[in-house]
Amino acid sequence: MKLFSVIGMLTVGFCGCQARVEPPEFTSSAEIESLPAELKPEARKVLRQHAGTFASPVLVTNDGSTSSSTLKLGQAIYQERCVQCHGVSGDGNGPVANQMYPRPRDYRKGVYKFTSTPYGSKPVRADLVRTVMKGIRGTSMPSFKLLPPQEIEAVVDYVLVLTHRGELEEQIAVLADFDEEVDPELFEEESLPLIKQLWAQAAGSQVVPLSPQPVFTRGHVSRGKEAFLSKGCSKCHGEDGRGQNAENLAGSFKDRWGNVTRAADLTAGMLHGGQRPIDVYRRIYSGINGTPMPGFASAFQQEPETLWDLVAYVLHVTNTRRMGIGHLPGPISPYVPETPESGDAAE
């Protein structure tokens, strides 16, 4: 009996002495951290007022249609499936982020690469839903198409919480640095409406093709190749589309987030922005936000059919390796250049 009593006491003791797990908290951005010490408390107060906290997240652009329960559902899904890569604050610095190329997205900049809107514009909601559902081919971002639609919508809402919070941080820091004070009234009159306006404008700015999509023929592919070589595409992607030219291989390109990036190997069969003709059209027309890939909308205003020729050629090149023709892939290094600090890879 004494033995059983001791075991029982030990069991209760061990159960009662388990370490308490503290709930996660959002971390401040570099912009907020760089403010003078006397301005930081007020800056964080304004941020909490409009963007909430981890325990009580707030969607800045909420028009009243998104409930707090939806945001908590989205947060739970994010913490289970997304935080490992994108981090608690959405800064792209999750526990496994350093092992990935391309790096997980830092939502706080408010910049999304693969959108249906013009270069520099915010995405529409459907763009974010599509990314969650389909993933991004050729990256570590998987498809979550098996999630119920309600959960997909909820996690998109929560991603927007993190995005708007980051945008607010930047605006607060800019105003505080300029005025040498945190003025909540000025922030509410200027910065907050600007953020809401930019996201609202995106809803009516989706790229519509300059001409109808044709049924692609060998003629479209042939003309597309001529345009590819003459309009500047080959400067980054190489004449054969593999991106094996010297500047690209040198790892000299950087993206909006300060990470090494590289023009795509189009022959890899993995177009990050989507495989549909309209996806490729929009990448050429608008470019890719946050990257050195420019838009060619103005270059083809007088010859809109050439845009579709380029789409036909890119899709043809993308499928060559599957069909067993064309060049083999080039060496992946230095997609992520080695550094003394890392020993292996920087990103």
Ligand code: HEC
Contents of the next structure:
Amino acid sequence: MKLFSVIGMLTVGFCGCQARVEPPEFTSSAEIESLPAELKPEARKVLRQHAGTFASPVLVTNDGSTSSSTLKLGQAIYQERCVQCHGVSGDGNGPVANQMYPRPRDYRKGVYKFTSTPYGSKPVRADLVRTVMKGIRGTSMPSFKLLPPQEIEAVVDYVLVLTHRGELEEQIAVLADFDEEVDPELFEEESLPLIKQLWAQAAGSQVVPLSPQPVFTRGHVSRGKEAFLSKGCSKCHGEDGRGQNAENLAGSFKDRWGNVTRAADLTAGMLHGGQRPIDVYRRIYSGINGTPMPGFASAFQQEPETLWDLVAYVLHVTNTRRMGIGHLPGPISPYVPETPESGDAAE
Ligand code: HEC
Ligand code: HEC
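Now show the form predicted together with heme C, given that the preceding structure was the form predicted alone.
Next comes the full complex, this chain leading.
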């Protein structure tokens, strides 16, 4: 190994040149690839026209405030730090992705799990920034909090380039398949405005709790446990929250990306969607996009306090394991957090 690299350096030194590396290029989705041969060139052309190429990426939702140099900076960071998992086109198929559970996100469906918005909505920009800053605990998604803020912002812009490109790709494939032709005007008049509208809508729709966060007491925890058992949570997560029930272990749950997923082991001390009460609240209230975790917004409209009870219970069971106590079946011990975090204020 060492010898090779020394020889490599010498060769570079001698001829002053390096092996030519082909620049990467975006690939097309399976849906575009499976269009009839006569439609493919036009489909790719429309895609290039609106979402650019690797050499000159375009942000579909750009309102003019994101410069092409920001996109190039975002791309450079992405190619250095994200591509091995998320792939050049953002398809979640980077060279090291295969061994991972959960798999790296395929951005192209435009679906994000850890959002502050209602079920089925796009994330707000701050959600993506937060994921990149904090990483996703308990998964291979690392935290990038040491990157300077402008680099985080730029790489998020680039994630959005890939996301919108994927969303447009999906629309092109569906419409081309349906109409048996590729009509560029249709994309300008319908697809692009739709993508822009869905992302703009999300911006004003962050979930605000139905009732203010209480200071948690053991009462909240035990009411939360009751609700957990009676409102259907335990059907998927198991009675003790560990997800050890047969259906879950059989791997019969699939996510939007076609991968097997499991109801989270809530006791593992590794809440993927964040540890703050507001994070857990939003997971329960809004569900988790693209996964079988349903939203319970309407189920608890009439009893908003139950949502906080469930949050207290989830935080209680997650902490027992993290503190090395192991999950004890039977009655729950008292739980009063020392410093109750106050929801959005901590953001
Ligand atoms: C070592 C592999 C790895 C690297 C490197 C990596 N990610 Fe991820 N990323 C993941 C995995 C795995 C997930 C999916 C976690 C899940 O589904 O719970 C993910 C998910 C995401 C999500 C989706 C969050 C959501 O709400 O659905 C975003 C956005 C993201 N990564 C951005 C990035 C960016 C930007 C970089 C580079 C700065 C990066 N990732 C580098 C593995 C990685
Ligand atoms: C139909 C099955 C199902 C039901 C019912 C269900 N969950 Fe889930 N839940 C899941 C799955 C699957 C995930 C993991 C999603 C993922 O990240 O892939 C999950 C994830 C979660 C998370 C996020 C954990 C994290 O890592 O951040 C919380 C919190 C949660 N569930 C709480 C509840 C509560 C409370 C209830 C009842 C009110 C409930 N769930 C009902 C399937 C279910």
